[in-house]
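Below, in structure tokens: the form predicted alone, a single chain.
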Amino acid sequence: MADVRLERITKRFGDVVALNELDLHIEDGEFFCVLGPPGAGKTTMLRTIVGLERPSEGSVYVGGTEVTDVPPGERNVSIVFQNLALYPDKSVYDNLAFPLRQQKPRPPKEEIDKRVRDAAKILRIEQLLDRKPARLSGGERQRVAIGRSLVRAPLVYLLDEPLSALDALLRLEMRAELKYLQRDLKRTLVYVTHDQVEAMSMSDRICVLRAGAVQQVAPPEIVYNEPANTFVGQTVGTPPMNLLPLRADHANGGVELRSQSFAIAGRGGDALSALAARAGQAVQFGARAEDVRIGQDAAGSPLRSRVIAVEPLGGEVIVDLDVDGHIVKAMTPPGIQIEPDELVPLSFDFTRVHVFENEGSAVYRAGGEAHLSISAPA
């Protein structure tokens, strides 16, 4: 059993709170993300797991075993850093041997060239042995240093911004081969990244972090489709969700957020109730940019939006558009006849909408039912 607890774990360093009382669950054999901008507490929650720093407060445990006073050369964790601090004068084979050349007692030679060999030829690596680092490429130097831990046979194991020097073609190799590592070792992964689409792509579970706070864990599609507030809305995703300040009134029997320029009414459905407590209070409207509709898709809208900038992506087109002095992006297919200034019908997929507090928490989900409608304000 390889799973990670952190229990309540709170790190300072002097008058800066680094970790805020962080409780997480991190279960055995999952590749687990942990995603924020710089600053979130990301590489400190890391450095804590491995023993490299001790918490102000909390305990961490390992397998099951507390570990919070355990020795970082004694927890059976290794951990990838983001400059990768591989040995310039060593060899890759050398760069590999070199953890276990550490152990003690220290293993046999035989088995630790075995298992240096075994690693590089998991990591195709086995034809660079004999090179230093500076002759390996991006890649290839970080394959060396996956491979310093695969050589270990941790428990855990703990990757710091491990892709964010590479460029994107690499990145996007390097991700698909991390995933399959993952699964091929069958062992416990805690990445850590600023990259959403890392995230998304990679992971089983997301903890979304901010100023050292855990602001929600789920799957990538749960974090995508239900964000617990406004931070996870616009951290996870491209572009991020949009977000519209309204204010929330009773109307005709139902709900009314308004607008300057529209309003939306709701009525019927349980969820709507949280709306209607917050009658008089302002809250923000998010949309997806894939649940932006726009022309014909809103035929009969009463709102007008005047188009900023059309972004066209290839697969698919942003369209930047002005609603009441916020920039809306709307996701359509490519090949749509649209051009700057130029105004067009606007409205939403009201089963795929988000309502949030206007400090950020979500307040209603429409979950698949259209208790919305896009109407002129009243």
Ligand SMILES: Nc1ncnc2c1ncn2[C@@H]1O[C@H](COP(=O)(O)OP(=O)(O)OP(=O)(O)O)[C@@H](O)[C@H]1O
Given for the second form:
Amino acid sequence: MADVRLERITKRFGDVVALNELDLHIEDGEFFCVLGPPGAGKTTMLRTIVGLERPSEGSVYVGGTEVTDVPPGERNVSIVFQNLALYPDKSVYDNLAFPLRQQKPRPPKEEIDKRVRDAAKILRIEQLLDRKPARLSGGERQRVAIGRSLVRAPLVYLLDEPLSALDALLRLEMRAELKYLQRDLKRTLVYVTHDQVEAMSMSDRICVLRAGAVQQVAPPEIVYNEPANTFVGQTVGTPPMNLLPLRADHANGGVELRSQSFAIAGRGGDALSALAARAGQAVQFGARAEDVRIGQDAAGSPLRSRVIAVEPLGGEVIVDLDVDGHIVKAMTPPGIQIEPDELVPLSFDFTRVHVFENEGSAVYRAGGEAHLSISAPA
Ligand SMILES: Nc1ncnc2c1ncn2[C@@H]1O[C@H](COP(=O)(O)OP(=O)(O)OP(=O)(O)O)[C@@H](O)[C@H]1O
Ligand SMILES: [Mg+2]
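Return the form predicted in complex with the ligand of this protein as a structure block, the form predicted alone having already been given.
Full assembly next; the chain just shown is listed first.
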């Protein structure tokens, strides 16, 4: 068993708090993605797990054993770095064999040979063993870098943005390969990325990290459909979740979220109580682009919005609209007849919307039932 547990990990570099009281449990055999913007602390987290950084506070456990003070070579954890460092003067074979030749005691030659060839076979680079890194493509170099951690057969693999140096098509290919590889190896894999599509498509669970603090840990569909806060809503999904600042107030015996030109009325159940508790406060209304309705789909809505731009993306069209001075992006099917400057009715799929408190935490999620509706302002 090789789960990874981080307990109240804080890592400071002088005044910089790179990790802030991190609590995480990465399960045995899990494909676990850490998603966050530059500087969020992703690399620091991996370096702390493998033992290249000592936490300022807190403890690290691998397979149930505390390893906070165990040197990197003795943790059974391997890391593939962001920059894919290979030895330029060594052949692919020697690059793969190097981590094994460093081991103490050094495995016998035959054993090293077998493990190098096994790793090369898994990664489909057997035909490249005699080449030098300079004569490899980006994707091949990538495989060799991963191979260097495969040969050691660690219990936990850490990969730091391993695909960021590759072009879009190759990334796509390697993404699928890595996922299958992990499934075959059945080993715990922690994968760091700032690419939400990568995180969404590969992981069993995603951890969204911001400024050294965990924002949410959940399977991709939960992170997408039930973001814990506005940061997660805007980090996961393209385009980012639309957010509109509204003001909550009592109205007509119920609650309304108001803007200049429209209001959203809450009735029944959770919506009413969650919003009533916010009366007198600013809130943020959240809706994904695919949950914004325009034109005929919003017939009957009192809200008219001006089209700012139309972006055809092939499979769908993103329409940018002006709602009381804020841009709202709507995702519509291709072939929609719509022109900039047009005024179109706008509404939302109220079975899928969100309300966040002004600081960002989720206070209401539709959860499949429409307890909110759009109305003219009172
Ligand atoms: N050795 C160091 N000395 C000082 N500050 C550091 C050091 N390593 C990291 N930091 C700081 O800690 C914070 C987190 O850095 P880290 O490299 O972990 O971020 P990251 O999420 O991996 O970013 P990126 O996506 O750019 O790789 C940053 O503010 C960074 O400047
Ligand atoms: Mg990094």
